[in-house]
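Just the one chain here, the form predicted on its own, laid out as C-alpha cells.
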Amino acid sequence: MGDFLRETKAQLVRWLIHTRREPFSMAFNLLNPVILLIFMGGAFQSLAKDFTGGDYRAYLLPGVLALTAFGNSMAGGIPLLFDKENGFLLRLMSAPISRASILLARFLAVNLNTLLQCALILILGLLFGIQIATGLTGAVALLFISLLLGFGVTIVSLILAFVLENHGDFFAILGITALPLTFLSSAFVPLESLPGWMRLLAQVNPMTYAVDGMRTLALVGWNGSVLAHMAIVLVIFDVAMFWVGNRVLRRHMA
C-alpha cells in the first residue's frame, strides 16, 4: 500500500506541474462559463423573471458549475491519450509500478482541477452579487455536487483515452457532448419549458439532477427530498461508470 501511494503521489505531482505550466489552458477553459454567467445572465435577466423569481444569474450559476464540471472532467483523459500516442504511456505501463496508480493519479488531478475551476466561478458569481440562499455551507455543497457529477464523467473520459486511437476523435466527441448535454438539462431553463422530446432526454441526463440540487441550494434552501433524490441518482451514475470503467480499463491495461 505504501508503494502504491508513493507511485500515485509522484504521478499526481507530475500532472499538477503539467497544469501549472499551462495557465492559459485553464484561463480558456474558464472563458465559456464566465461568458455564460456574465453576458448571458445579463442579457436574459429581463426575459427570465417569470421562472427565476428575480435574478437570472443566480438561477444560471448551478448550470454554469455543472457545465464546467462536465466539460473539464470529459476532457480529463486527453493528456493520457497524448501520452499513449507518443509512447510514454506504454513505457510507464512497462515500469515496475502499479498500473492502477496511473489511473488514480489522473483521476485525482482532473477532479482537483475541476474543484479549482468551479471554486473560481463560484467566487466570481459572489463578486457579481449573486446570493446563495444556504450561505457558506451551501456554497461548499455546490462544489461537492460538482465533484459528484465530475467523478463519473472523468471515468468515461479515461475509458475514451484507452479506447480511442487518436486525439482527433476525442476532440470530436468532446465537441458534441458538453454543450448539447447542457442544453438537454435544466441548466438554462426549467424542464417544463423544454419540448417534450428534450424533456424526456433531460430526465435521463445526470446533469439535470446535479443542476436541480445545486439550484435548490442556491435559490431556495436545504430541501432534503430534492437533495436526496439528486444524491441517489449521481451516486448510481458514478457507481455504474466505475463498474464499466473497471471492466474496460482492466482489459486495455492488461
Given for the second form:
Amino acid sequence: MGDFLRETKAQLVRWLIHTRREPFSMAFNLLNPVILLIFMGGAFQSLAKDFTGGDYRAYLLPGVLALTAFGNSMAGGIPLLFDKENGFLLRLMSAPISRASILLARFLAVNLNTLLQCALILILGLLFGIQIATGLTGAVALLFISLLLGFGVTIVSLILAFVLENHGDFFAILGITALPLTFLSSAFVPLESLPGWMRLLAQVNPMTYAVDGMRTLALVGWNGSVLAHMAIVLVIFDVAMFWVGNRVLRRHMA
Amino acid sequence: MDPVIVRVVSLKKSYGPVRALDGISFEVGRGRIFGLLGPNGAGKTTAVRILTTLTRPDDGTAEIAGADVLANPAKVRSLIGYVPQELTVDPYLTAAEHLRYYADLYHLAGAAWETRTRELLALLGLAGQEGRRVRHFSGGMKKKLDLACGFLHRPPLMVLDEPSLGLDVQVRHDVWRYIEQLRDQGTTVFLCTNYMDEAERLCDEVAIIDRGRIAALGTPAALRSNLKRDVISVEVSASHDHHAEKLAALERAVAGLDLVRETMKDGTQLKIYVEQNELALPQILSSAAALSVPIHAISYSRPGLDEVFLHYTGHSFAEGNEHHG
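So that was the form predicted on its own. Now I'd like the form predicted together with its partner chain, please.
Let us now look at the entire complex, which starts with that chain.
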C-alpha cells in the first residue's frame, strides 16, 4: 500500500506541475464558461424571464458549472494519450508500478482541476452579484455535484485514451460530443421547452440530472426529492463507468 | 548466481499476418553489451517489447535473470531499466523532478536517490542543469537525462532501443562512453541498433536479425572473420614506365598463393581478396619485391558489418530497410 501511494503521488505531482506551469491553458478553459455566464446571462436576461422568473444568470450558473466539469473531464485523458504516443507511457508500464496508480493519479489530477475551475467560476459569479438560494453551503454543494458528474466522465475519457490510436480521433470525439450533450440537457433551457425527441435524449444525459439538482439549490432551496433523484442517477452513472472502465482498461493495460 | 541475464528461447510473435518474430533464440551473459542489429522492421522493437513485458509473445520463452516475462512480469520490471527509442522526457519538468519521479516509481530510499542523482548527472555531463526545465534542453541533453532516469534504480539489465538515434557525433560518443561505463560496473546491456558502427564499436556480442529471424550471432570480430575476406589493395606508381606489365605480373604471381581467393585489377590498383590478412600480406610483399613492382601505396581493409549482413542474409542492409521500413 505504501508503494502504491508513493507511485500515485509521484504521478499526481507531475500532473499538478503541468497545471501550475501552464496557467494560460487554465485561463482559456475558463474563458468560455465565464463568457456564457456573464455575457449570455446578461444578454438573455429579459428573454428568459418567462421560465426563470428572476435572474437568468443564477439559472445559467448550474449549466455552466456542469459544462465546465463535463468539458474538463472529457478532455482529461488527452495527456495520457500523448504519453502513449511519445513513449512515456511505455516506460511507465515497464516500471514495477501498479497500473491502477497511472489511472488514479490522472483521475485525481483531472478532478482537482475541475474543482479549481468550478470554484473560480462560482466566486466570479458571486462577485457579479449572482445570488444562490441555499447560500454558501449550497455553493459548496454545487461544487460537489459538479465533481459527481465529472467522475464518470473522467473515466470515459481515460477509457478513450487507451482505446483510441491517436489524439486526432480523440479531439474529433471531443468536438462532436461537448456541444450536443450540452444542448441535449437542461443546461440552458428547461427540459419542458425542448422538442420531444431532444427531451428524450436529454433524459438519458447525466448532465441533465446534475443541472436539475444544482438549479434547485441555486434557485429554490434544499429540495430533498430532486436532490435524491439526482444523486441516485449520478452515482449509478459513476459506478457504471467505473465498471466498464475496469473491464476495458484491464484488457488494454495488461 | 546464474551468469546468464537474458535467456530467449524460440520466441515467436505475429501481428495479424505479419510475422514480427519467427522463433529467435539467444543468451546474454552478465556484464556484456549485446546488440540486436537489423534494418527497420526486422523485429528488434518487438523483441524489446517482449523483454520489457509490454507485449506478450505468442510462443517461446524469455527470462530476465531467471524471471519469466509472462509468469513473473512484476519481478522482470524491477530488474530492467528501459529507455525507449523516442525521447520520453517531460518538457514541463526539470531534470531533478524527473529523477525524483523515477525514484518514487522504483521505490528508492531518499538518501540513495540523492547520491545517485548527483552521480548520474555528473557522469552524463548534466551537473548544474538539474533545476532547468527540460523544455530548454537540447536533444542530446534530453537523451542523456532519459538514460540517467533508466539507470537510477541500478537495474542489472539496461534495455536500450536505438540509444543514439538522431544524435550528433559528440553526444553519440558520450552515450557510448556511458553505456561502456555501465558495462564496466557489471551492468548487462541489451541494445537494438540500426547502425553498423554502433554495433561494431560497442557490442561484445551481436545478433543480426532479419525478417524476424536471427541470421548470425557472435562477436563482431568472429562474424567478420567467418567471411574470410580481407582486402589488400596494391597501387603502383603511374609515372613508372612499365607499371601495367609489373602489376599484371604481380597479379599472376599472387593468384598462385594458397591464401589468395580472388584478385581484381582496376587501373593502377590491384585488389587482392585474402583469407588471413596477417599471413598473406608478407607473402604478397615478397612477391612484389621479387618482381620489383613500383609500389606507390598499399592498404588493407577488413569487411564491415554491412558486408557481414549481406553475407548472412543474402541482401544488403539498405535493401532490408526499404523492404520493411
